[in-house]
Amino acid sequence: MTPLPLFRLLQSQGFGSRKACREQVLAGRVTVDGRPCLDPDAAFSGPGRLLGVDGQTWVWRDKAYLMLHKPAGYECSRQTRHHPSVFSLLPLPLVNRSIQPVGRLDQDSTGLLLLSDDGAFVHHYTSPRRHVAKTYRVTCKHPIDDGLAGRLLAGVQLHDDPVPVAALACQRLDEHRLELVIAEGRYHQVKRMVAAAGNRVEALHRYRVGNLDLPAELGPGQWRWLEKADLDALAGGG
């Protein structure tokens, strides 16, 4: 990568406008690889560079890929209606990078949510043609009868689709819980499928996309970067 002025490196990472980034450097708020730098025009290459702003260190990344453990009560939108946005759970530089969710979870659903500012990445993992598997744990209101999984696997009719929609996999976990795998990401799809099969979703948790699992140590509301191993696992499942 061609070296860039420090203020432009900061701008690319979401730290503000060109003017704001220059002012941060001149004010002594920025370090490069742990060393203070007061020259906003000093040139540095980006990959692997450690940028410190107000004591917080960021690794320069050309594109942002991250996962969030979405809690209930948050909307996957910047323009929310009734609940806070998932973007309020992320640091401001990430929000400024115009990241967007890779698919969505309803406000009352929880679990693995991917986000990125890479449009090709977002399109790849949201396109129905890619058949990327999403795995959910579904808590049903009524006891699960012996035929519910079979109906979901065979395909159920949704009101807005002339073709029955089928689960890729489905198994009963206990009296009220299912594990359900789908490849699409239509509006309220899991809830509508379960309703069409004769039950009702009380809670919905997505814990896997492709072959990428939500880490047990990542608590609700927490986020982390997707590293190479995560992206490989994701690609291996779609």
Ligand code: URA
Contents of the next structure:
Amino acid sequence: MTPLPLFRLLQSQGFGSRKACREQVLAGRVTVDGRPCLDPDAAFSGPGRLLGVDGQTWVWRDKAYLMLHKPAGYECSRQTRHHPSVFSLLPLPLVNRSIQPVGRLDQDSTGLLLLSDDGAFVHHYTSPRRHVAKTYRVTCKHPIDDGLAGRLLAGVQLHDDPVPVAALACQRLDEHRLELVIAEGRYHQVKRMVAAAGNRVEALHRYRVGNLDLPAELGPGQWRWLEKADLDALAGGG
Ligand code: URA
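Please supply the corresponding structure for the form predicted in complex with the ligand (the preceding block corresponds to the form predicted on its own).
Then the entire complex follows, led off by the chain already shown.
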């Protein structure tokens, strides 16, 4: 990568406008690889670079790939109507990058939400043609009858679609809970499938996308970067 003036490097990482980034450097708020730098035009290459802003260190990243443990009560859009946005759970430099969710979760659903500013990546993992498996733990309102999993596996008819939609896998976990794997990501898909099969979703938690699991140590509302092993697990799963 061709070296870039420091203010541009900062701008690419979501630290604000050109002017704001120049000012942060001139104000002495920025370090590069741990050393203060007061020259906004000093040139550095991005890869491997540690940028410190107001005492917080950021590794330069060409593209942002991250996972968030979405809590209930948050909407996945930037402009929300009734609930806070998942973007309010992320630090400002990330919000300033044009990251978007890779497939949404409903306001009341919880679990693994991927976000990125890599348009090709987002498209790849949301495209209906890719058939990336999404695994949910579904809590049902009514006791799960013996036939529910079979009906979901055989395929159920959703109102807007003449072709039945089938689960990739479905297993009853206990009287009220199912593990359900689906390939598509249609609007309210799990809720509509379970309703069409004769029950009702009370709670929905996504804990795997492809072969990538929501890590146990990532609590509700917490996020972390996706590292190479995570991206490999994702790619390995579809
Ligand atoms: N299916 C749903 O019905 N809701 C979600 O949030 C995700 C999948």
